[in-house]
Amino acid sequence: MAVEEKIPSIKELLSGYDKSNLVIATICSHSSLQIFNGARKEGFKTLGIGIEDRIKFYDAFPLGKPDEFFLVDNYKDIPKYVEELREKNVIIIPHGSFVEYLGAENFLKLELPTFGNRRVLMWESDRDLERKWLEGAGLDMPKQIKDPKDIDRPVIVKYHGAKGGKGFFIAKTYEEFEKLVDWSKPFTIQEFVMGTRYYLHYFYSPIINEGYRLKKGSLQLLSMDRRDETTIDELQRIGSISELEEIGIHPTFVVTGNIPIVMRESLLPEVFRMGEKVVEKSIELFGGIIGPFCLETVITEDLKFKVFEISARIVAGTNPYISGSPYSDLIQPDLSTGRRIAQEIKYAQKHDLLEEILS
């Protein structure tokens, strides 16, 4: 049976709920801070899904601490917990750490109420699905080299799934690829393009027509970013990439933190028109992708962009913005990207949309 198949449905994960006294509930990691954050400015009872000697640093932080804690010894335990988290009346909010801590296949099948269209993660995880959306959006790519053995340029590997850039590596020749590679892992290898890299932060909701309209609800450019990455981000500090490569140092894409970013106003057309076709081909493909995503982006220096990736649920990057962002602050103050998923969850229960906007 194809995972598609397996996937509960909505109408059934919210029967038994009180849909007046919604939690909201995601893992203690990446982006949990300003989703507890933003839920508590929206009225909403959150709670936490931790590991009992990860939690004590949220007492620092009493504003993004959540109300509960629900302490489990693995995540990937989680799924054993479902019925007396659906007593709780929980919502889940996916985040990367969620979807590589459980699996993005466990996570397709779990038997709770989720905010977003969990069958994005499908075509997120797969880098041949995601290519054939972007493509198919009228995107720009890096190119794509199917071959190994054809890798005639700088490219960089990439393994699929979410990983906060862990692993991929830059190869200039077969032989440089084949010592790093680790054949047990599905990859992608792409040409390796020059410029400037943005992460640009979006919403998509599909159940309210103000703003920047689409052929069904409106989309909002909520921040952007720039990662910090360990160790390429520091090469230039002691050597160029081939004489550390002689050495036997190789750079890597770990991410370490993320550093906030605006872009020339002139850009920003393009900006919307991009993410308007990534969320109508979301549409035609798989039902649309809902609420947060981000492009992962190099502008080159003639001005063009090149998509390289997309993640299609909150990311670390809209972290810097808990109270706002200079792009947010234009549609409202104080708007988090965790606070307007609060936002999306409120409008939908008092209109009676939940199952538009969950699955």
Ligand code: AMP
Second form
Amino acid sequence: MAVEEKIPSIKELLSGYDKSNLVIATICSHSSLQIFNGARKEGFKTLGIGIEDRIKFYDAFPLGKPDEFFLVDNYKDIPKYVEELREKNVIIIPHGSFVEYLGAENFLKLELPTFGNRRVLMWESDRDLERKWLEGAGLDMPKQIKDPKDIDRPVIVKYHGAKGGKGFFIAKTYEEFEKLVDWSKPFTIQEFVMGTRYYLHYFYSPIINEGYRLKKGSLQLLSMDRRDETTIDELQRIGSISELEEIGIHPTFVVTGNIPIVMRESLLPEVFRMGEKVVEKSIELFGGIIGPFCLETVITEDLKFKVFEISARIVAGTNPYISGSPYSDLIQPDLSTGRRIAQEIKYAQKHDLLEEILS
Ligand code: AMP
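Given the form predicted alone above, what does the protein look like in the form predicted in complex with the named molecule?
Whole complex next, starting from this chain.
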């Protein structure tokens, strides 16, 4: 079935909703403390979809705790409860773990109004489509090596759909690749780009026309982070990678946290140029990416950006900035990505534009 036929009509999803009484809801994980905190600051009621033995820690963070919990045994069961959730007027804020826990197919079909454009899921989760989108936008991506026999430089091997860098490995030759690869899983081989990593947190609004304007709407840069990945980011504490590889210890790329960062100001024009192109291409390809998105980049020694991935929703890298970042502080004090999402919904609610930002 074509994607378009799976996604319910937003008009129908919103019919029967009390639009003056919307509730911001998400799964209790990933960036939910920030989402609930931001919604609360904008005056919304909040609902956390959670699993009984994983929610007690919210008691420790009263300003990040949802007003109400909706308990499920398994996140995959959420589609069974859509009627109950619709009665509560919920707007779902998808985050990285939301799609992972629910499953891509269930997410596309979910009969609840969802912030952003669900069609983006196809384009970010398929590495070939993602490349078509980003290269089509004129961004420079790491070279892809189709045949492992052609490995002639350090490469990173990524398994499709692997979350949080799990199982990824580095190889410098075909022999190394062959020793480490799991042929049973589909993978992509990318040139390993040498440089420093910056994960850029943007917000695109198709309905607010102020600040950095695009052909339609406007673009903000709210913050940036660097991911902390185990074990690659700490390996040098016990020796060089090649020493360790000799004894069979290979670096891994599993994300454990996020580190705040800012970049040289002279790089900001390029940051905005890239964000703008990505949005414009998305409008052409699938009706537009809406709300928060993140470009994962490496800056090389000649100060060029290579973009190795896009995340099309709120990323956990925004979590260090619950009370604002050095960038969002220049837009409005105390502005997190979670709060910015709530503001967008509030603006759309006031101007009767909800169908423009929800799907
Ligand atoms: P990804 O799942 O594409 O976000 O990759 C997981 C991690 O692998 C990233 O956060 C980076 O640390 C690293 N990585 C991915 N692609 C590259 C690349 N082409 N060059 C260097 N490091 C990369």
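Positions refer to the first chain, counted from 1. Here, rigid core means the biggest group of C-alpha atoms that superpose within 1.5 Å across both forms. Not measured: the values here are computed from a predicted model.
Core-superposed comparison between these two forms: CA of residue 148 displaced by 2 Å or more.
Once you line up the core between these two forms, the Cα of residue 187 ends up 2 Å or more from where it was.
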